[in-house]
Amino acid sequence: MSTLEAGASTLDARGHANRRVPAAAVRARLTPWAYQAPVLISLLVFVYGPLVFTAVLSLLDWDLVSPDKTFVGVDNYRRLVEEPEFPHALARTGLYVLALLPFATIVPMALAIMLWKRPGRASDNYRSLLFLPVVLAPVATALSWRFVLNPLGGVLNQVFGAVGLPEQDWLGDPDTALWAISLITSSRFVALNILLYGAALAALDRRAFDAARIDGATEWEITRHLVVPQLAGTTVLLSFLCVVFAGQWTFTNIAVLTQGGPDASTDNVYYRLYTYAFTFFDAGTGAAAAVLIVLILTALFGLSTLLRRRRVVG
C-alpha cells in the first residue's frame, strides 16, 4: 500500500469515528428521557392536565350539558366564600379530621407495638384480619353498616335493647351522625396504618431494647421511652395523611348513608364539591371548590414543612 493510500485510509477511519461520536452523545442524552417518557406523559395526561382544566373550568359558568360556556371570572370563588354551605362543610371536614386522628395514630401504633412484641403465626393472622377493611369494597361496607345502624331493628339497637339501653337513630340524629360516619371510616385508617407502623417497627434495632431489659427497665418503660419516640416521624407523616384523606375516605359513607344530612351535619368539602357539580350541575362552582381544596392542602403541607425545617435548624 502506498503512503497516499494509507493516509486516505486513516482519514476515512477518523471521519467515520467523528461521525459516530455525535450520534453516541445524542443517544446518551435521549436514553434517560426515553425511560422517563411514560411517567412524564402519564403525569401530564392524568395529573397536571386535569389540574389545568379544573382551574380553567372554575372561571366559567357551565352546566355540563350546554355547549355554551360563559366566562365569569372569580364569581364562583366569591359564591363559595359568601354562601354558608362551603364554609360549613369545611368546618365539618375539620371535625372529621379531629375525630379520625386518634384512629390514624394512637390506635394503630398501640396495636402494631403489641403485635411486634408478640411475633408468631397468631400475630400474622391477627394482622391479616385487621387489614381486611382496606380490601373490602367501600360501598359494600357502607351498605352493611346501614343494616347494623338501622333505627328499626338494626343489630346495634337490638343489642342496646337487650341490655336495657335506649335505642338511637345513629344516622338520623344530627348529634350522632358525624361521629357514626367517623367511626365507620376509622377501620380503614386503623387497618392501613398498622402496616405502616409495623414497617417502622421492623427497622428498629432490638439490641437497644435487650440492653434496657438487662438494666432492669420494664416493658412499659421500654415502650414509652425507647419505642414510641422512635416512631415520632411516622406519626407526623400519618397525621398529615389523615388530614389529606379524612375527607376523601368519609365521602363514600356520606354518599351512601346520609347524603350530607341530617341538617347538613355530616357534610364535608368533597361531598359539597360533588353536590355542586353532579346534583346542581354547576361545574364551575364545583371546580372552584376543588381548586380551593388543593390550595388549602398545599398551604398546610407548606406550613408543616416550614415548621419541620425550623425544628431541625433549632
The other form holds:
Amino acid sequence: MSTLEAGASTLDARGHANRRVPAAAVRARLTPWAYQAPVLISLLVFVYGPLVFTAVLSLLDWDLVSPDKTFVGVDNYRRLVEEPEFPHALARTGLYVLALLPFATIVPMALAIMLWKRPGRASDNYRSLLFLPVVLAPVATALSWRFVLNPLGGVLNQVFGAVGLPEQDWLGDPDTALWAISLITSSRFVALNILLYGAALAALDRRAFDAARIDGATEWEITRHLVVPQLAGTTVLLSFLCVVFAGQWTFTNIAVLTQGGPDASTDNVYYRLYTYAFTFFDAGTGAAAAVLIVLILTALFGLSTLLRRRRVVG
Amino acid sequence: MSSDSHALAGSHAPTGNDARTSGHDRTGGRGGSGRRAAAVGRHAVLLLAAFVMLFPLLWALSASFKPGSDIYNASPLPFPGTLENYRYALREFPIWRLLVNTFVTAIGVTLLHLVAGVLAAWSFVRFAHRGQRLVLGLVTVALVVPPQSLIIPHFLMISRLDLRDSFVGLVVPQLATCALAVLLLREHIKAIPPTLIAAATLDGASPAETLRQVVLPLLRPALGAVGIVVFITTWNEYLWPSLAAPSPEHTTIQMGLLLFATAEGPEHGPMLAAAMLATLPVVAAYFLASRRIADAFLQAGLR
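The block above covers the form predicted on its own; next, return the form predicted together with the partner chain.
Complete assembly follows, chain above in first position.
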C-alpha cells in the first residue's frame, strides 16, 4: 500500500517543488532508477565510458602494453587523413556498400514478392530455407567458401574450366577479392531482408491487387506499378541499413579469408581499426579510426533523420 | 533437401488462404500450359536462389566425407565416402569443450540481456520519471554504436583486470549490446493493455509485484523471441571471443574453428569436417524451430 501512495506523491512532487520530502517519496523517486540501473551502468561502463576513453586514447601515442604514453594531440588523426591507408579503407567500404546494395534490396524484394504471390506450404518451406544463412555459423560458412573458391582445384574453377572460362584466384587477386567477399556476405543480407520485405508485403491490402487483376492488369504490371512502389519505404530503410552494416558484416569474412589483402584490396574501415590496434599495437591510431567511424555513422544517422522528417512534413 | 524443408515448416498455417481462391491462380488469361510454365519458372528461381546461398555449405558437407586424395574430386556426392576426416577432427578438435563454452557464453549473455532488459523496459513503461527521455536516448544511441569501435577499451579493460580467457571477461562486456533487448521488450510491454497494469496498481500491488504477477507471464513469448535473437547472435560472434578468449580451451566455437583451420594449414578435409560439426547443432536447432526463429528475427528487425 505504501508504494501506491508513494507513486501518487511522486506525481505530486513533479508539479510542486518539494516542500517536505518524506522517506517514502525519496524511495519512490529512486525506484525507477533502481530498475534502470543494470542497463544504465552497462551502457556507461561498456559503451559510453569506452567511447570517451577511445577519444582520449586517440590523442596519445601508445602500444597497448608499455607504461609510457605520450600526448601527441591530433597527430593520429593527421596520420589517418594524410597517409593513404584509411582513406583507401573508407573507399573500399564504399565499394562493399555498392556491391551489397542490390543484395539488400532488389534481390530479396524479388524473392519476397514471389513468395508472397502464392502463399502456402511451398512458400513457407522456401522461406525457412532462404532464412538459414542468418543463423549459420559465419566462420564455418567462410571456410566452406574458401574451399569452394580455392584456386587449385576448387569446384568453382573446375566449373569455369569445364565451360571454357578463365580460372581465377578469386580471393588472391586484387581485382576479384572484394567482389568475392561481397558475394560471400550477400547471402546474409538476402536472407534477412527477404524476411523484412515479407513482413512489409503481409501488411499490404490484397484486395487492391485483385481489383487491378479484374481490370485486366497483368501480374508484371501489378508488381511493377502497385506492389514495388508500396515497398519504397522498406527499400529506403534497408538501403540505409546496408550502408551501415556492409562494413560490419564483411568483417568476419575479411578476417577469416583475406586479412584485408591482397594489396589491401579487401580492407574496410573496421578491419583497418582492428589492424592498427591488434596487428601494429598502435592504440592511438586505432582509437582515432574508431572515433572517425562513429562520427561518420552519427552524421549518416543525422542525415537520414533529417531526410525522413522532411518527407513527413513535405 | 525437399524432405527437410517439408519437415521444417511445422504446423504453421499459411498466411493467406483466402487469397489463393480469389484470383491468384489466374495469370492474365493465359492457358493452362502457360500457368504451369510460370509455376515451374517460379520454383526454378526460388530453388536456384536457395542453392546459390547454401551451395558452399552443401559442397563442403559432401567434401568432408571424401578421402584426402579425393577432396577436389568434382563429383557432387562423396563415393566412396570415408569418416576419416570426422574421426581426425573429433580427436584433434576440442569440439565438445568448444560447444559447451559457446553454449554457456551464449546463455550467460542472453540471461544478462533479458534481466537487465526487462527491468529497464518495465520502468520505462511504468514510471514517468524525469530522466526517462535521457535514459531512453542513451539506450537508442547505444544501439547504433558499432561493436567493432569498442574493442580497444573492452580489450584493455579485461586485460587490466586479468580476465582474459575467463567466462566473465567473455560474457560481461557483451552487455554493451543490451540496448536491442531493452527496446524490443519495451515495445512488448507497451502492448500490454494499460488497464491490466492499472488494475494491479489499484489492487495495491507494488511495481515489483505487478511486474512479477502481471507483466512477466504475458511477456513470456516475447522473452523467448528476444532470447533467441540474442542467443544466436552471441553464438555466431567471432571478434570478441578472438580477443577475450584466445586460447583453445576457453574460446567459443567460431574462434576455435578458426584456430583449428589455421593449425591444419592447407589440409582441407579435417577443417571441413570440423566446420560441419560446428554447423550441425545450429542447423538442427533451426530445423526444429525455424518458424519461431524467423519470427524472433522479424520482431527484432521491425522494432
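Definition used throughout: the rigid core is the maximal C-alpha set that superposes within 1.5 Å between two forms. Quick caveat: nothing in here was measured; it's all calculated off a predicted structure. Positions refer to the first chain, counted from 1.
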**Study point:** Yes/no, residue 71 Cα shift of 2 Å or more between these two forms with rigid core fixed
**Key:** yes
Review point. After the core is overlaid between these two forms, has the C-alpha of residue 259 moved by 2 angstroms or more?
Key: no
Point to revise | Rigid-core frame, C-alpha of residue 248, shift of 2 angstroms or more between these two forms | key: no
